[in-house]
Amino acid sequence: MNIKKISLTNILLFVFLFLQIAFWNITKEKKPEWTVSPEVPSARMVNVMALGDNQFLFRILCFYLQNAGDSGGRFSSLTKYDYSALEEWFYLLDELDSKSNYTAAMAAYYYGVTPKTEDVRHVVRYLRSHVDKNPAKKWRWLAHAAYLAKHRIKDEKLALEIAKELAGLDVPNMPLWTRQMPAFILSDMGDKEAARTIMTVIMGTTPDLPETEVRFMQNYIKHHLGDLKQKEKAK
């Protein structure tokens, strides 16, 4: 009896071994679908993932979509992602936690530098809205959209148009290179006049104005817009 049992054991392991080497077989070739953009969640599921608990859920989200793409181990390069869709996720994370920086450090310093340079847009995008809810905090991301925007896209237009709306921001104690950025930006652009009127505008209506940035707008409309006095005598 004992060895009879034991002989059904032994066929049982031998059949069960041949199912698992045969299915390995068949299944080896065979990788997991993974998703490099996950789906952006409704937010009735984000209500349900929640569980009431806002804060906790947005750092589960910042983790989870700073590694997205990167897992199972295998790396995804930042030109697979779809930025339309991440771009969606910044605003979310925002609608989770707008105080926080980490959703726009992640989309300025990890995302905004993938080599497809017009998905860097969709960045530029959500880091001026980001700023938009609280710019006496935030104002130090519109400053790295224009950079972006000068740097990495290349739309000149983009980024003075940037440069005039961080300069505008009605925020006490900006350093007074946020009202200078319209004018290092027109100069790159060719427009010397306009530049030279902004930084003549700057020294002429910042009270306290420190001698060293004084010195520094005068020396920077000499040798790179050009002295306005020699310019007339030439005329």
Second form
Amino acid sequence: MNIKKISLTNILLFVFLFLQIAFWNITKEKKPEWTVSPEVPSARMVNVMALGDNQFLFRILCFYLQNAGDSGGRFSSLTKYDYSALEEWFYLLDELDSKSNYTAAMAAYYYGVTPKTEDVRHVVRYLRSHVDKNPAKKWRWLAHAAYLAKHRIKDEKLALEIAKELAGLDVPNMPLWTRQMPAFILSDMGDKEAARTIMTVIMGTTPDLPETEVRFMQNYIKHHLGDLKQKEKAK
Amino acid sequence: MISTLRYVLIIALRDKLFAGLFVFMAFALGASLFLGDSAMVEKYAASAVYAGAVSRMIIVFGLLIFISFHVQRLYDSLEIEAILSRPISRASFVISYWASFSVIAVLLAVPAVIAVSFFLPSFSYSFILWGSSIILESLIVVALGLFCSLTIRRAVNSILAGIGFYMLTRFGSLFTSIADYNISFDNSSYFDVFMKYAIEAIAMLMPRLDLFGQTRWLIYGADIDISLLVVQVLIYVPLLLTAAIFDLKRKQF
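Since the one above is the form predicted alone, can you give the form predicted together with the partner chain too?
Below, the chain from earlier opens the complete complex, with every other chain and molecule after it.
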């Protein structure tokens, strides 16, 4: 090999290539600092980010929040998330689009299954606020909030409060079970009498009650709430 | 006018503008489908919104880049001098170029809008409104691109100016809300008051492009009167073209 043919350019090319590899070797341990619960941007910042198209930003942020903590080749346990921050995110997403069910579904079905049951309170609080925006179309989320409160948090008082809120909504054409929900929870709490009263009131005041519903409620009273007359006799 | 259109179309085909942007759009729409499919719920809505927003961006940036490089080439090759040496007024030069670029814009926007329709469950009036607003917006973008490239000459600078201006126009609602923000004159500094009016002044001069092409129309229905957008185009396109003609008339060749 003729050494004269090795020009300065060739030498510099190899030197800088070597330096680049050396630089990579030094910096390879500097990994990006991924956060599990991303920081919530301010409302004004969101306005800037949206560039006038809030719906597009909403879908992008939903995707971002759905995958938060699971990016960059990691998978984070739901116990590691900051649910206070998540709750703020849910409200922020509702500001961008409160018609969509995306945020509520993500909160209820994904973040709501955390094993840290106290964190579920954030989800329940959000779902209740989400329903307030349009009860006629969102009442189902209140039922889910009641479910989370009763079966995940195991707070029957909270579940009853939510069930009463659901039953009290002035929304026509809600299924009958939404009115019966407080009775189911009261029955589980042991207050059979109150549950029976609710069922009896529903049967007595609901016009055009389908025969199947009447039978169901009679059956429920008989088998779950007990016969009151027999109980009084026993006393 | 027809010869300018023919010329611009030939250049667009030669530069593979249509092929390039449609391939890019195909990738973007594919990515939208993929991203939408990974959504927990409302998959079609997510895909449609991504596709709509991305197509809009591609059309806008594609047009700004194409127009800027085309006009730079006109300056560099002295074609602009040759054209203006003929008995053609500078105003008709600008208008014929705007009209020709607008045809290109429509030829780009219509297939893009049709492609977005495949992401929707049905063909609705709101979708037609959305598509129309994208076409209307592209007419303003063409005028903006032409104004920037004729005044700045160098393509890179005019692209940056065009993109910067376009971004500002998309902040229209933000500017309005900042300007509406109640400032207590007793407690605020002169700077706060100055900023409020400065932002109001900027907002006054900007077209409200944030009102165009809202992706929420694709899923929840359009809640805007299209005539409002038409009026904005009828005001802002002549404004930009007049500014471009004004600048061109002051230029010495």
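Only the largest set of C-alpha atoms that superpose within 1.5 Å between the two forms is called the rigid core. Positions refer to the first chain, counted from 1. All values derive from a computational prediction rather than experimental measurement.
- With the core held fixed between the two forms, Q20 has its Cα displaced by at least 2 Å.
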